[in-house]
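There is one chain below, alone, in structure tokens, taken in the form predicted alone.
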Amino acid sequence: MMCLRPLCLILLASCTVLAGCSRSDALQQILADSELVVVSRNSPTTYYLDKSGAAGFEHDLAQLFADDLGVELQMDTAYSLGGIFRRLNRKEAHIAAAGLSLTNARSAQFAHSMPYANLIPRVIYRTGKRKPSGLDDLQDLQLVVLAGSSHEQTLQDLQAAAWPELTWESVRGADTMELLERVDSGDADIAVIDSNEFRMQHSLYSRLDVAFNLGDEQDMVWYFPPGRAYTTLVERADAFLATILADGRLTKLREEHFGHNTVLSRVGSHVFARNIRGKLPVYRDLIRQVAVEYKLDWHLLAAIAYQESHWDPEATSHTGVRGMMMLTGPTAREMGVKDRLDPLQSLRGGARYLKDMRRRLPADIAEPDRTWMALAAYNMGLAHLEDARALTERRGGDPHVWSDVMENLPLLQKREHYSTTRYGYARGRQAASFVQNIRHYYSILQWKDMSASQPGQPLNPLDFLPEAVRNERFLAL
């Protein structure tokens, strides 16, 4: 009998260890395993794969947190909003980072981080049809919304409160592209999506617009699995988010991914969509050939050519610039271009000129800012760019950061500022728009190819998807 006592003690000790493991601290386990598992959704505003690997705003934010912890990041994908939270509930991921808004229902079940962004629910309709002006106008319209979204919960609350006739279709999935496509094609009258999603995708759905806001601004947060084991992980995530908000890294990250969102006219968006289908196939192989020759991403070169000429090799302006890349006579001669109307020569001249601008910039300007500034120099000249950088530094900004320089470029058109520079007046506002438009076009072209290469990713019938949010991974140098 005495031999049973040590056995009982061993069993008791084992149970204690197992119980301790079941209540173990998630943060300590992450550090011990050297791996942070984050579940997201595949979309241009969150997480996707490009030729360089994982990309997207939520991916890069999670990567910063993983780096802060000193662990590897593993990004997993769920293809519906409900799937994201099921993964959390089963503790198959440490964090859900997917552009998720803070709601009472979600926070009652899952822990969440401090807010790191804000968004507004928008009611989207197709222009040319009756524009709904409020909730009373929705009751006789076909409304679509993502299943499991905060918007679906809002509609349920409204229906129970005062609008019992309100109906909608809940669409399974995790990307709002299908909602916008249904409204654009006439298969639905209206959709409810977040403001950031619509801003990213609006350019390819030029006939769609905002009817009104469905409620107030909402906070965007990370969610964590339920249980006390995740308390310290939430606290560590909050401290991390507070730090990068205070030191400017969060603002910079948002600018890198979303700063290129320019507001194009509906006509401009429609023309771009038409040209992608009609003109780009004619010159795609030629653009790719030149991009390989000069070690550039062909999407970037195509975006520059579209901004310059709408892919028209015979384009000519009143100032005398000509060709697909709209080269001036002196620049063409400097780049060895004999015939500016020859598309191959023009593309080669433009690519060579961009590479020359990049090479001549100070060595301490890093990507992607280096290329955005090279594009500004491509448009306005390197001397004026240096004036803008000097103004930026003088006014307390960072002359190595594109967003700071871009903010000061318009000052080159104001006498009080350009009179203090070495090279004087320049059309700085035009140069800033030039760069931002190219970033916009580049992102759309890149996302088209990336989405087409990912099995299971739904495609727009127009055969391309909205603009990507990754802008720095395009130089294969």
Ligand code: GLU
Second form
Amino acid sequence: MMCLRPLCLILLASCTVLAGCSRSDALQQILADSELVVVSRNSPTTYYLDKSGAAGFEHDLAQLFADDLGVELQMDTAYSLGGIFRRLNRKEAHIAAAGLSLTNARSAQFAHSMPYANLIPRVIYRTGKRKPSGLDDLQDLQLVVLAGSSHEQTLQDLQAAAWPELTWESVRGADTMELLERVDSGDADIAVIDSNEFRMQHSLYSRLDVAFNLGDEQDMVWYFPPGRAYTTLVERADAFLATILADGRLTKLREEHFGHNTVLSRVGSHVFARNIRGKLPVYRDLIRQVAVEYKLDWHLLAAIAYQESHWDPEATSHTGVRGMMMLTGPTAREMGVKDRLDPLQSLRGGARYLKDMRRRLPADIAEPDRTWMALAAYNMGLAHLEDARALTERRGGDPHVWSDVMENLPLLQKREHYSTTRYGYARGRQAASFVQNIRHYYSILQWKDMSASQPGQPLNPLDFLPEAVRNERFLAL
Ligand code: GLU
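Moving on from the form predicted alone, kindly provide the form predicted together with the named molecule as a structure.
Every chain and every other molecule in the complex is listed next, the one we just looked at coming first.
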């Protein structure tokens, strides 16, 4: 460390001589300041904060680059795609990393890196409605795209070329959830979004599907501010991306974030039924034992473990959560879990964590809503849940009632709402669906047990679903 300081002084001195490092060489400046500033956007495919801290594909990739440079990463967020490029233009960030497609218009203005992923623009519609099969079918439909997106540009080009009748609405924002919601609710007919964005959110909107692809594959790239000062940074970024492409780290990261289907494969009651027969008997006694220790209903603990890992004690996710109860490293440490892959320890850690959440909620939230809210906090962190409750109250709902809070959770993904909260953007829709899924599994497990103890009684599983769950669409993760 000692020898770094004189080096910094020399760099700073030479920067002054050259009238400002930012104008002479951005890479040197980053190294001298020991800080890489990356502008991104909040969305499930790019960057967000969850209970384990900063997460998302773009965050993780930028973190690898910052580590490679040996500097700190500072992630900034813009609220729209236009905002990202405005920041670059003003040189307020060194890199824009936000699931951005390579387009001619953008590359005429900004330098960019080599591609590190590929995207296919998808035309999304709601099943049950007429499925458009090509551009001609889009002319009298209501289309939505993100304002400033590559898809908006594509539509402009198509309109100018041969489809003058094509119209669309450009929605200002940074998260494509808004678009999917519009199509899901029937507010719009079609959304155009990237393949990875749809893949990641499809399970939350099971009625939506791909109609066709709007054009060819696009490259995903980082963009840099304009000017010669950024040339060495671009070169360094390309060298880094080429290295992690060659050594397999990039493929692994892509796989972890976009490639796997473990989340989607949890869907489906037939899989659940199969696991109740095949896997549950192996872990039932262990789950029961821990439930007794922590005074929990064992069906609830079993339902959480199923939602978390499919009762797989060796489950691992890209965000570093592991084990039967998918605990993060810090949570496991806090809960005294030494080996997260040991199912007994994992179940104990999860049970303790849930009880902890339940205890920390305000005293005036009654059961069973208290448990549902504790589960939401278990998934997204207590701070974000408290934001959702405050938002619920402000919007005239009751912050003590789960169904009211659940309705407001997805708003934590919308700028006009999360910009008014204390802890900002959060994957609220996912947290709501996490809780609803557990309630669904919980009811089925209770029903199974009841029907087994009363063999003569014809029982209808629907009778055991809580009213709220029965009336809600099954939100599958
Ligand atoms: N890849 C898109 C772009 O660069 C943003 C994401 C989307 O609109 O689906 O504009």
